[in-house]
Each structure stands twice: as structure tokens, then as C-alpha cells.
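Below, in C-alpha cells: the form predicted alone, a single chain.
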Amino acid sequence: MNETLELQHPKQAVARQRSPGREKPVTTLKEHIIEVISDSGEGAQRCGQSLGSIAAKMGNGIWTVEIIPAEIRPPARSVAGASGNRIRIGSARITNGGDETDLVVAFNEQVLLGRVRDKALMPGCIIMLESMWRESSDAAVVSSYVETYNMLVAAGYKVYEIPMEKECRALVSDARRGKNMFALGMICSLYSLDMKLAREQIALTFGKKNQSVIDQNILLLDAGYAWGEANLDFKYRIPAVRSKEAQIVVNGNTAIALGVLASGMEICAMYPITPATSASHYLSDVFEKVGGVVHQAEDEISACAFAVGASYAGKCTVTITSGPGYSLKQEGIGLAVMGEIPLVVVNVQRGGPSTGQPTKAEQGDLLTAMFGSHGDAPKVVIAPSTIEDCFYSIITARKIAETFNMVVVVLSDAGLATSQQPFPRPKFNESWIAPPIDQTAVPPGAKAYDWDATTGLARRFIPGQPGGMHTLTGLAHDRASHVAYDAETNEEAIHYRSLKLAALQKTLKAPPVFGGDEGDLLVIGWGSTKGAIEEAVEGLRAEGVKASSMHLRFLQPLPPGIKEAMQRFKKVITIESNWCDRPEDEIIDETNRRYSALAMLLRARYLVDVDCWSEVRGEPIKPSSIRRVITEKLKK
């Protein structure tokens, strides 16, 4: 064991050797970031999720970020195979994954190496490393372990070798499947977490298993806690204040699924795709209990076609996918636009193009969502920015889809999909639910597409309504839904379908400015970057920097007030997780630079000089990176 623990970062503490009979020093922290990483299948993700839930139930703010390998079953003990969870725990509300990690529990040295190379760990980070590899019968494994251990110590990391395998084998026959609960108990000891809540969390996590499985995992949890109390000479406490109102702790995909339930939608049509699938998994477990149906189609195209047909029959339907699946759905989405059939499409964005990085976060689908279909196919595009917003955005999307007879695209991303955050338990409101299907007789002379001259809206005809019979196709049509190829009719239909976006825009409020209403720099973002941007801005403003931020939930149509806000600042920059060219590259200048998606939209719409900075590293942007970018921008 390396006992030298002089730590440099203010969030961390100095751990001291404990004299016999003396209590451990307990250091109070404002926050800490913990990682648990292992080979795929060893349960590090479950350990991290449980840790986040326990801390949240104690009243701490949390934000978790899953570390997911790109391959389904990567080789064991490989750098690319790191699987786990990153948990930021604070004494106040946490809105993002934060900066570098303060403490990491690693089940082997190889999965740890990838995190070191990605510069994910804080200088002086405490590493709790499984020690079994030092005694492996494979000389190559021993050599790799010792070499890595020595490198970590030389680099200034504070390495503790932990005999997790040995301790677990004394309790269970398959230590590989129980080590994660031992690690959880050890972390509970380190951070002074409530073991009663921890045991309850284990019972909840393994609730579908028999009691013997729950008992075995609690045994391992208690063993890890006892080992930590007896063998580790430092201890932390992150103060917590329990919320006065009930909270739930879920990830973004579960929040989306709960939003589907709350919105009154009754059908979800989908095809499994990473990282969106867990939303449909949750619905598959609970949807039937409230009369809902999850239809797993044979492919993405079929899922979209099924959703369009179900919506045409009278109820608004949701289809959930990710980037490649969204591309395949484009023709079906175009049919819904042409037929003016309400439809909610959830796109949980991931790294691309093509198969790209299925498990990594990116915001690369904004322009595709807005303009991807052939022809002029106006769609509403909403981007939730928090876990809570994932829930409410689905309710909003269903309402807009049925009010305006439009396709509404909800752009989540992998950064929200797998991250957990507590938020107030929603209190059901009947206004969330769709009204009953209208089966009253259609007035004589009414037409299926009798567009309003001001708003472009037309009454929705539901199959089965007396007097409402008409033919629906994907072809250009007139007000009576008759196929029409003449120029005037075609342009009239495009005109009115477009007016619906303008009509919706008139109902939107100007997005608020975070920080001062005027100043030197305005940062504009969308989606999952909100928490990191606002944390960076808040920190800089405390230092006297005149920076503010604005976050956009509606991307199409854009809400009012954006141009006026931009004009109150000397400089404007967008920060996004999609690519923009770097001005410092020798070949890049103002005539050929590619701007990031939102920057391109804002420049074109408002004729304001909007700069941009992006990062597409497959992980959430860190607040420290944003602070650096803002500081550099203000120096120019």
C-alpha cells in the first residue's frame, strides 16, 4: 500500500495513519467525484447507480455519468473495455458531471489506464486498486500490473491496493459477481453514507431476484463497509439536506418513459438501438399496467410506419430511436408531415456518423432533425436540458403534436440518457393527458385540410367520424385530400404547413438569460450542456467576469427575444457537442470555416456575428473547459 497521501486539490483531504485506539479523522467536503470502473459484466455500473441513489436519498445533490465501452463484450482487462460509472456528489444541487475525478475504485489496472490517458482523473487522485493481479499465475499479467502501479505512483496518484477478490471469496463462490457490492460498502464507509439506506437500495435493486440473492449482496455490502472501517485511515463527509418535497432519482431515458406515461400517449413503436433502448425497456415493464402498448417492430422503418398509422387512427404515438434509426425513419416522418398526422419522435443522439460511437455522447443531429427530410417538411424540435426536462418535454411534445397536427422531435442525447439526477416527484395534472378521441359528426362541407389562413391549422379528421371519410396518401393534395399536382395547390399546402411553425412561435416566451442581462460575452447552448455552461458562467461571474448564458429548449421554431438578448452583449459564442472548424488551423479562414449547428442557425437567422466552440470527445463537456474557452474568448 502506498501510504503517502499529501493531496493538492482543495476538494480533497489529507489522509493520515490512524494510531491504535484513535478515531479516523473525518474531513467535510463540499463535493467529490467518484468513479467505479471494471471489465464489462463485473457490475461497476450498478455499483455507481446504487451509490448515486443512496447519496440522493440522504439529501445530497448527485449527477452520474455512465462509462460504457463501445463494444458489447470487449476483451477482459483491456483499456477500451472500461465499464462503470462516474458519480458527482455534492452538498447542494448538482447539474452536471463536473471536472476531473477525485477518487476511483478500479477492478484492474487496464481499465484504469484508459481513464488516465483521457485525463479524467484529478492530479493526486486517490486510486483504490484491486490487488489480486499482483499474485496472478500469469507472469505477463503480473508484469503489466506492477508496471502500471509503479507508473501511477510515480505520476503522483495516491494508490491503495485493495484485496477485494480475496475478501469476497471468503463469503461467496463467485467473487467476480459480488465484488461490486463489496466496493459499494467500502465507498459507503469512506463517505459516511447511511448503511440502512444502502441495504434498502440493494433490496430495491435486486427486488426481482429471490431473497437469497438480496441477502448475499447485503452480506457483501456489509463486508466492504467493515473492511473500509478497519483498514482505511481517512474518511469523508459531504453534508446533505433532505428535500422537504418528495424526490425521484432516475436517468434521462426513464424520465422520457415516465413522460410518455404522463402525457397520455398509449403506444410506443420502436426498434432497439443504443443508447435509446432503456426507455422502451422501462415502458415494457410498466406500460401495460396503464393500458399502453410497446410495439417492437422488425426494423426502424417499420417502427415509424407503425407509429404513423397508430397516430392516424386517433391517438398520438411516440417512436424512440437514436441517430442511425432516425435517418431510417425520415421517409415515414415525411409521410406524417404531408398527412399532418401528430407524431412524437425521440432521438437520443449518439456519436456519428454511421455506426459511429454508439455509447458516446454527441449533439450531432440538430440540423438533421430540422431539415433532414426530402422536400419542405417543417417539424417542431425540442431539446431537453436536464433529467427533469426529459420528463416534461415529452408532455409538451404530445400537446404540440396534437394541437398543431405536426411531427415533434425531442432531441435528447447519451449524456442525458444514462445520467441520474434527483428532481421533485411530478404531481399529476389532468391537463397533461390527451382529450378523448373526437367521434362527433364532421360538419357538412368540412374538408380534411381546410387550412386557416392565419395559422395554417386545420381540424383533424379521425377515422370513423361520420361524414369524415377521405383518402389519405403521401402525395400532394388539396384541401379535400384529393391528389393534386398543379403548382398553385402544391404551393398552397406548403405555405400553410409552414405557417404552423410561425403560429407556435407566437406562443413561446423569450428564453431567460442566466447571469446579467448585458455584458461582455453571452454563451448560448442547447440540450445537455446547460448545467456545465451555467456552472462555468456562475464561477466566472463570482470573479467579476461579465459573462452570461442563454439556453434554448425550442430549436424549431426559435423563440422570440434571442436577437435582442445577443445585441446586449459585446460578443456571442455557442458551446456545443457537434463539430466546428478551429480557426487556429492553418487552412481555416472566414471563407471556409464550418460553424457548429446552433451557431450556423443563429448567424443565418439574426445576422449577428456568433462565434462557436465545440468538443466531440464522446463525453460531456466539463465546466473547466467552458471556463477556459470563455476566458480565452474575452482576451481576444
Contents of the next structure:
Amino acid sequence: MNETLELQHPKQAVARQRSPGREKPVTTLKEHIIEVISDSGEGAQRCGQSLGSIAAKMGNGIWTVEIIPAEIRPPARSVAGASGNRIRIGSARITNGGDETDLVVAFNEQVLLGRVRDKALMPGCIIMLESMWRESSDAAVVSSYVETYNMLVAAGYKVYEIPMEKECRALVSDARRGKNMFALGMICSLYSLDMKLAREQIALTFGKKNQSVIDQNILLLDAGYAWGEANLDFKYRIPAVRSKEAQIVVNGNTAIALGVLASGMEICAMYPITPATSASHYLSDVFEKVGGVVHQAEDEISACAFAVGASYAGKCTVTITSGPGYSLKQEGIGLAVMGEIPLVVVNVQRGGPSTGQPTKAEQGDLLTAMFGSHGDAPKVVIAPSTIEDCFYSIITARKIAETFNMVVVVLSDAGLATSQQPFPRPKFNESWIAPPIDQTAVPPGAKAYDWDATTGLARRFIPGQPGGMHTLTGLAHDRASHVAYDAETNEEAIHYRSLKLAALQKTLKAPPVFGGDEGDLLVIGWGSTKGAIEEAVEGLRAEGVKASSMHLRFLQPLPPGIKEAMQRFKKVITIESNWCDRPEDEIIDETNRRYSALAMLLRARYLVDVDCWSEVRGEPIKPSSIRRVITEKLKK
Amino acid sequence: MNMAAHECLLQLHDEHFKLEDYQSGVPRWCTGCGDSAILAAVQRLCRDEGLRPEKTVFVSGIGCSSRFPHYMKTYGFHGIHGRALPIAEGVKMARPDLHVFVNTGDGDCCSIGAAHWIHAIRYNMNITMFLHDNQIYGLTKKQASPTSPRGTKSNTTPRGSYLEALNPLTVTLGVQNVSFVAQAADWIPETLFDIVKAAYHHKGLSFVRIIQRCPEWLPDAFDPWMHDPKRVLMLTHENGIKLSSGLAGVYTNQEQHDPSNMNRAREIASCIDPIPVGILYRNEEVPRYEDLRRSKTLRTTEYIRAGLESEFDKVTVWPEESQEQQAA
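Next block, the form predicted together with its partner chain, ref. the form predicted alone:
Time for the whole complex; same chain goes first.
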């Protein structure tokens, strides 16, 4: 496939492919995973995102995952430099990124090699490879390309060489930057996607630029489509069922930002950190339209203190961060706990400890979220498990924070942050919005911390309320907020701050069990792993395996009903993306094994022998890995 | 008329407050502590200006001086070490209608909270900030602070501190957007009050460094300056502080300094002996961060809803029928 066609205007090519006698056989698929990868800056991410949006608009289930190199501009043609997007498209709803990739479009062989080595690709999958390197003037590039090409073919991959840049060069001056849209057109041809939607998507993507940019990209898109129709000997179709109700397509971070908008919070204080920042980027763009403020503070500590101050004097405030930033906020979080100031802290988890893997997913901060800050600092911890949940979790967090005057930590992760999944367009509800700031006079004699004996709750006094004057302090204090070092007062205050968690727990419902109510194995997870766990469980149940799963949204307090559910199964295992020692290691045994975070919590609370399995590879856990774990656990 | 939503158009009756309306508890500072002089000046300010106690917030960090809010019968926020400024900024951003004051010490502001200090100057929010500078850590029992003169013997520098002292005035005057810098000394209460008042009236971040004595840990530190009025350089100006005839007779070392003169302000700030007292710099034209950032529109539920729906619209995949309806 090295030779290329004579260049012709794409419209002619389209006309030609429509002529009778050139129909290709179309294979109908239930789902496919497609990857588009390039060097950083070549636009594979935009190509992949657009593909996801087009498929979603056609009514397909999708889940997109960004492939992000750790550096902004890694060297060109480097194995570690793959930048792009991975799109799982299905006929039905898709809940996770799935297993290995079925078809990959690569702009050079080096980034492709990185993905092969990462075992991201299905053995023998289809590879559409930019062929320009074969004719490079640099002999080293040619030999690297040929060597890789031959190796891939020998390994059984179906490699198609595509002269993407050559084709684009005839149409535009900057072919390197334009070929992503050519690739998109080609993929649209391959998967029988709606070109009208594709053109609309380009108009939307480049909407902020001028019309000539849009026209040029549509030209490239059409050219790619025409090339695919004329030159590729296969074609797929993934039937789509358009939803009866309106859906929105956003990634987890955008969903979080939309949640902030919808919650009625007015101020978000943040400091730039990967992978949380894109939530603040989006919020910075739109928050002002509803009168909100994104304050980029001078550091993470300041962002937290600013949020605490704003919450104290007004409505509940949010601060958004990731692991290292979360560590820095600990003292401020403790102050909010002590002062009983409502606060929402979003931690988009990344690989740790220290700087770790900034762009990669991990669920390593659960225990820090629960037990962080010194002393007894009870706070609420919730973890969204879907993109939709990212939106609603923020609204829930704001409500809990203001009802209980507590810190609510929302644990998302890098996987959810950049993944897109359609969900029903939320129907606005007035109760989402925070109530106005209470400025009514405080009744004479009322105290700033008049803890209720049963629930520990107290009404908070907000500056501006006549008669409510007091000095909030991070020191131990009594009901009147007077500094109090005496033994009884100190214990009383700790007691009531703790009781609030129990009061919240009493309002929670037992988490549902997915699959059957009883059986051989219960898999428990939290956060972003839900889709993969349930897909694995569903698949295995169809084969007669008696496994079920339970996914926890509330991690502190843990909802009721967990122990009862666990007792209906012979075995229980958590699947998490935070480290647990491997029992097969020579020196690991029951006396020293470190369990994954949730397993440790469940074992401690319920005295049930909960096992755990974890993976900390920086990428979402695949359903096939979970199937394997469940199968093995049931054999033991 | 261009007014913020929280500004009151009518004053229906005059309100009169007494000092007792702002006094809370008995300060637990050492006898002779400079903090008491500052507290007296600030309580007098509140009374004279008729600040409503429920509309006034004193925010502090940690240290002796940060106990200040506890002794005010207003709202107070006794926060964490070094973070008084960001907390106060949050308060002001959420509630521009409140009078916000910050009390911070030399350790709190110039050491652990130094980053916030620099950026607070740059934000220039309408906050009055008092740096209680006694050149020593008091609450943790005598450790050298960044403003301790070189050679200060303390528990962490038993043979004398090693580094030259940081000069809070030159630091502040070196930051972009600085809008008000003044220096006062606790042993000249009349001028201290005048400066506190001018700081309160300034629209922007008013930075007031108050040189204060620590009778417990550095009892004699300022004796030479106290005993020799010539070692105090009084900055006077029709746009700055004016001295009473009594004070002018004692403090004869005076300079007519126009607070709009930044270059001269920086020269004066560099002077450690004599100690300059007065307003070094003032510029009412520097924009305030909260004014730049806060929306002038009232945030109604409908307003939020409209903003949210328009964002949803951008990312919505409509079902086929409704698209046809839209087309029709």
C-alpha cells in the first residue's frame, strides 16, 4: 500500500465512491476501541475527542481516555511521547475504557511502539500508520520505520500504511498540523460515521477561530473520508440507538466544574496542578457568567485558607486540587474541621507519593482524605464513580458541607478527569443552589457552638448576623467559642465533632449490590473503577459465575448495610488502584501484608476477612484483569 | 449611579458606639506589651468610626499578636500560623460589605506567611493590616524572627542571630500594586491612632508596620529610640500625618514627606536609624482585586440556572425528535 492515488478534490473522490459498483462489505460490530496517537502538538487528541463527540451524537455509547505524555513537548518521534486519545465506541452504554485497542491510527512508528510495549494494543489489531517516514531523507528514520513496520507485520498486526501527510500537503500549507482532521475523515469512513455531524463538530471545535480555519479543516476531513472510501478495503458499522432523552457529553473535570456551577457555590480557590487544573480552566471560562469567582491563589495553602475564609463569611466554597496540593492543604482543612466551617475539597487523584505520576490515575489518597490533618479531624469523604457522578457529587458535597458544617472531600482521579461519557442532561433543581447567607439577628444568649446532644450539630453564626459576634478559633474552644484548655470542654468538643459523622451515616442508604444478592464472591470497589468492575461481573455472571459487586460512593461515613451484604457471600475482595502487598512475595504474610485502603477499612470496621487486589500501573484497571482476578479468587 | 449591591443608600439614624461595645475579655498579654497599645488604638477607631460590630471582622494568624480578635467584641477569626491574609482575602471576596482587619506578627507575616504577604500587597484588597513587629517570637518563647536585628540572642541563636534583619517596609514598597505603607511605634500612641485611622480610610490593602516592645523577651530593644526622640523621624504632610503641637515639640526630627512620592518613600523605608514614623506611601488609584473580580449582577437562582443551561446546551446531544422540532 505504498503508492498513493493521484490527488483530486475530495468532492470528486466522494462522488466517485458513491458511484455504483464500489460498495464495500460493511462489518457490523457491537463495539470497538480506537486509538489515535501522535507526537505532542500534532493534534491526535483533538482528532480523538472529535471522534468521541461524533459517535456520541450519533447515539453510540462512548468512553474516551486521553493518552497524555508527562511532558508538554517530549522529543518528536519518541517512544514515551505518545499523545492522543482512546475511544471505546459501542452500540450500548459504555461504562469504562475497556480492554485492549482494536484499531490504532499512529502518526509515527515510535509513539506506536510505546503503545505496543505498554500492551495497550490487542495482539494482531489493525494499525493505520503514517507512511511518510519510509521516504524520509534521514536514513536513521527510514531504518527505524522499516524495522518497526517489519516487526509489527511479523508479530501479526494488520498494518496499513497511509500517506496522510502527503495527501494533506496537496490541500494545505501546514500538512503536519492538518493531518489530524484527515485522519478523522478516514476514521469516519472506516466506521460509517455521519459526515454531517463530523463537519458540525469541526465547526464547534474551531468555533472560536475564523471561518477559513473551519473551512480548511473541513476540506481535510472530506479528503480523509474520500481517501478512506477509495482506498481501504474494509468498513465497519457500530449501530447506534439514539437516546430518547437529551444527553450531555463532558469529561469528569468538566462535570465537576458544572457541578460547582449548579451547586450555587460562588467561589473556587485553586492553584494550578495536574490533573485537576482543567476543571478550573473550564470554571474560569464560565463561572463569571453566573457571578462566580475562580481565585488562582499564590499557593495551595493559600487556596485552602482563602476558601476557608470565604466559606466562613459566606456560602460554602470549593478548592480543587490533586495529591501534592491536597497534602499542602491539610492544616487549612484541619482549621475548617475545628471551626466547623463548611468546605468542599476536590482531590483529583494522581499517582503518588510526592510528584509521582502527574498525568496518571491512582486511588492512593483515600486514607489521607479520611485521616489527613493532625489530631482527630473527622470529615466526609465521597468518591464519584462515573462522569455523571462527578457532577452530582459536587452538589451533594455542598449540601452536606453546609448542613453539617463539615469538610467534604470529593475524590475523583485522573481517569475520570479526562474521560468522556454521555449522561442524561441534568434537569435543573432549585434545591441544588445554596440558600442565601443568613444575616438574621442571633437570639440573645445563643452560642456559636451550641452542639446538639444527639447529633453534634450546631447552627453556625456568619459575620453580619447581629448578636452573633464571636471569635472563631483553631484552638480548643467551648460552646461560646472561647478558648478552653480544660479537659472536659476539650473532650466535649471532640465528641460532638465526631458525632456529626454518625448523624450523617444515619441518613444514608445501604449501597445496592450489582448482580445477585448472594453468592460466592462479592467484589467491593470505590471511585472510577465501577464501570470496569461491573462489566467484568456482568460478563462472568452470564457464564454462570456467582460473583456480584458493590460500589461505595460514601467512604466516610461508610453507609449501613455493608456488613450484611458481605455476609451473604463466601468471599469478599476489594479491587482498587492503590498498593497492596502481593501475598506471593516471599516475605509477605498475614502479619505484615499491607492491604489496599478500602480493604483495610472494611476489615477494621466489620471484622470480615476482606481480601484485596490492586494495580497501580497509572492506567484504569481493565475489565479483563478484573475477570481474571475474580476467576482466580474463586478457584482458591 | 454606580453602586455595589451591598452599599446602603440611606442612613436612617445616627448610631453611637462606646468603647465597651468593642471590648471583649481581659487581654492576656504581658504587662507593657505593645499589643495593648494597638488594641486601644483600634478600639478607639471602631468607636469613632461607628463600625457595626457585626459587620467587622478581625482575622489573625498565630502568635501573641494573633490573640487580638479575642479581645474585640466583633466577629473574629483566629486562624493558623501565617495564613491570616489568605483567610481575610477569602472573607473580603465573599463579603465586600464587611470591614476586614488583619493582625499578624513578624513571624506570622514575614516568615511562615511571607508568600501570602507579597501576594496580598499585589491583590490590594480593601483590608487594613497591622504587622505587630516586636522582632522576636514571643508565644513560643524567644526565638529570633526575620526582623530580629543581627546579633539578637535568642533560644535558637544563643550566640546572636546571624543574618541582617528583613526590612518589612522596603519589602512591601517593592511589590507591584502596593497602595498604602505606614509605620508607627507603640510608644507614640497619638500618632499610632492617626496612622490606624488613615489606614482604615484607605481603599486598598493598608500595610501598617507597628514597632512594638516585647517586655518579656526583648525588654530593652527600643530603649535608645524611646529615650531619644531625635532617633524618630516624623513624617508629616498635609496628605499624611499632622503632629499636634505637643508632639511636634518633642519629636523635632521631622520631614515633610508627600506620601505619593514613591522614590522618597523607598529611601525613607531603607532608614533604620532614625526610625521613620508616619505614612510612607499612599496611592488610592490602585485597583482592588475584589472590585476587579466580583460580578455586579445579583446572583439570583434564575441567573445561575440560565448560565448553567447555556453551558449544558453546548455539550448536549439532543434526541432526534426534538432536533426536528427545533428545525421546525
